[in-house]
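Below you'll find only one chain, the form predicted alone, shown as structure tokens.
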Amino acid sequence: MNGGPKVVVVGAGLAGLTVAGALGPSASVTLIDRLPAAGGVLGYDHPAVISEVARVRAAGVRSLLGTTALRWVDSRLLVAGPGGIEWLAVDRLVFAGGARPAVPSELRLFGPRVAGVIAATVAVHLAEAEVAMGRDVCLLGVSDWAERAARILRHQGARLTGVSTEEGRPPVYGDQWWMGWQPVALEGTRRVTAVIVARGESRQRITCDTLVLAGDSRPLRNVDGAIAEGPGVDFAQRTADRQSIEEVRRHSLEIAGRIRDQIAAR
């Protein structure tokens, strides 16, 4: 490891790898991820991940994979991994743990709390485990998550109806799309039976037995004590529901550059 300020980057996906590699030459950087391999959603064998892992190693970054960041208190980070539980002294914490789709309350999607309302990230994992979620699925949002979930659910034989607040050409995945419509309410007793969408004064009812939340990206902030940016805490998150690898890299390098400048100004 290099000398200088102690920086911990939580999350070894593309964003975390990029930040860690960029900061490695000027700081003592530790990279943490709860999974035993780097790569995040891209996977360990993606060419972009392989390239960034090599850069991280060359920069002298210490990697603690299979380790979970639990709590941030007074410039200390509590982690749990194969070696046990310990507190790390940290000058700067960078959280790059990914993002999630917005939940109904954030979407102002009113109605009863019913079964069958699933985040796309969860839906993908369930579908990959061959868990059937429904036959009549409504996708909320146009995103990478939506496309991935749609392809797997269609393989299961589900009928897919998409809803997006965006105007324009509908995506190629999905049997029907409501573009430029806002979801406003849920219906159902024990399980969701319909989504009400609005456009101006118009209202339409879309029947479904499963609702997959797949849009309006929000950062995952699941380290206790570090749920907002502040002194010593930065977030390197995806900034949109659809980003290319180069966009993720560029955004991450901008964050790393800002942190490096702040460190140098001390």
Second form
Amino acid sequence: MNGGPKVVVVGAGLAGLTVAGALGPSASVTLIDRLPAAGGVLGYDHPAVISEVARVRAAGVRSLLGTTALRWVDSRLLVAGPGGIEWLAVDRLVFAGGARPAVPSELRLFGPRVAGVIAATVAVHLAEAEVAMGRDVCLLGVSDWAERAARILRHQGARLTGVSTEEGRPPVYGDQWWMGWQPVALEGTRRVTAVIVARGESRQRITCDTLVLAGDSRPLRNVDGAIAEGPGVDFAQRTADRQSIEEVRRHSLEIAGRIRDQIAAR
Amino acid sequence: MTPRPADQRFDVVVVGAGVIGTAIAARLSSTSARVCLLEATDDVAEGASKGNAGITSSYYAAPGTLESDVIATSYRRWDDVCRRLDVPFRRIGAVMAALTSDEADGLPGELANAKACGVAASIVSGDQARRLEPLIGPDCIQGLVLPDEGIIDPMRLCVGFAELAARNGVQVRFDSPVIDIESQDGRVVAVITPQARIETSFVVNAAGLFADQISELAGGTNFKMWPRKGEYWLIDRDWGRTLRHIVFAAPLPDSKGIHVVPTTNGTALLGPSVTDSDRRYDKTTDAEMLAHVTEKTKRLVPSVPMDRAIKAFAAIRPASEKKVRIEVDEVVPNLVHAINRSTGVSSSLGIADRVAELLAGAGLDLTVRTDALDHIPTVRRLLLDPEPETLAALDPRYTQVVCACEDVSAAEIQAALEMAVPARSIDGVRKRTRATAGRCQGSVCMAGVTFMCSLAQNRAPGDVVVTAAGTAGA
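Got the form predicted alone; any chance of the form predicted in complex with its partner chain too?
Next comes the full complex, and the chain you just saw is listed first.
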């Protein structure tokens, strides 16, 4: 729809695609993604992505791929992409920018500042570029990232020890898992040499030469002015370390429905 | 500018590329002196100059002391110097908030000291303090307002000083720890690094925490430096930007206060704690110490959202028996010490001038060159630029945003990799651009920055250095 309120959806993963497709008929929707292809973590060729992309096209949504949303100020959104750097007039912003693993300060993981502590998202990219990450890797968290990192690091020949605060059955990837343990501190002088984990009063020391942060996922927030909840801004991002495609879709449709109702009420 | 030929013979070797060493190198670079700046690590600002609150104090120490003198000769010049050296700086002012009647009793003494240093200051009521800085909490009963305090990016200051020095012909050498110093007839004649023997007429000791070791190698005065660790929290920009002033706790005789400091990029720093130790490389953070910082901060500024903490870190300041040591060595006449415990950034301009005077007094020719540069090129930044829509025409790489948290474009990272004193590690890129320094701490962009470093430095991604401590891979 070309008339109606101007909505920008930032993030063309499954969540952003679903919201954009659902809002397309009742608003003037622009879909933005940093990467030059839709799909987000699922990838452009995932069946769920392919069908949502078709729906988005049919709904007349305008796509700006390879474009980063920078700032949200007074109903204007600053974007940078192949078309240059420009301000878009926007009535509502829906941020669906995905998630990232928690960083050490969010995990309250203290200790020395050492090399070899790396987010799973980065570890996967570097390992794909054939950077040898380590021989003795500790994975923090049970998540899609942990699984992807485990697969590629295993391929490099690393030994993998997992730590998860969750109880229950350990994942199938990884050589050994510490389920129900909380990482509390790092050790090392230059490079990380160990992670201290705690359970009640017990403490254990897990030796490693690389620590991959892969859990306790946090929503990415990187549009200035739209970091926290505020008027005109909605967030459609996953809320758990593992979420099924159906859960993501349902959550996104809920958000789109709420926005559509608000638009209609005006 | 006439580049001087590379040689192994200098008038002055400055040891240490922290804020004091780089300020001295920049100061001397406008003169006829041939200068070499030696740094043990792989970049500028690897010690106390990296881990500090980024404050340019107008007033810190009692009047009539060397420390207050060098701060006084520095603080009015920041607006001009930072414009010339492409350093973020804002003179936002500070409020020292007294929370108890004991603390309030100390404010008149602070006021008198500030005035005696020639610094603008006034005492206000708790309500007036809150009107000036609405984030100050209800416990504040009185405040001392210091309008000339400023905030600065201390790492960019070191980069700016070093860049100016290098462009004026100073040789800047990294990975060059001083392992020996040769003397003859009681004078230093050469400085030895693993790579070179460097003959020199003068040595300036700006080695901070390691200055005692340099003095010892030179056969100079025996003194001791020790690390004073301070732990900080860094809070995200969406809250940090609402803080408009520096908020100091009122100092008590037995304890230095906690500060709440907006940074030039909009985040806020809380801290520091204080721990003296004997481990010079110990930057361990400690849950208990950081909880103490949180508790103290919440009394000053109750709304601080600890769930928006993006980083906790420990910084090491160089402590010594003498707070400030800027003098010709008592034993070695061509060794000049330039060491400050805590106010290094705030006093760096004044220290550089004083060191130049000491060198001139000891016989060094410091004829002013007419061809010396007084500024470095400004790199426009996507995050802070008032007209970002004009940047794409300047360089299309501004449209490629690499670090989305801090809005750092490929153009800015490329500039950092191509300057006269370029980034040589991911940390080096972070110091110069803030890429990887945001709320996701590089979870998204660190791979991209690694690949840009890899291309610029012509090395495999696995060989790209992350921090002075090593590479990403093992």
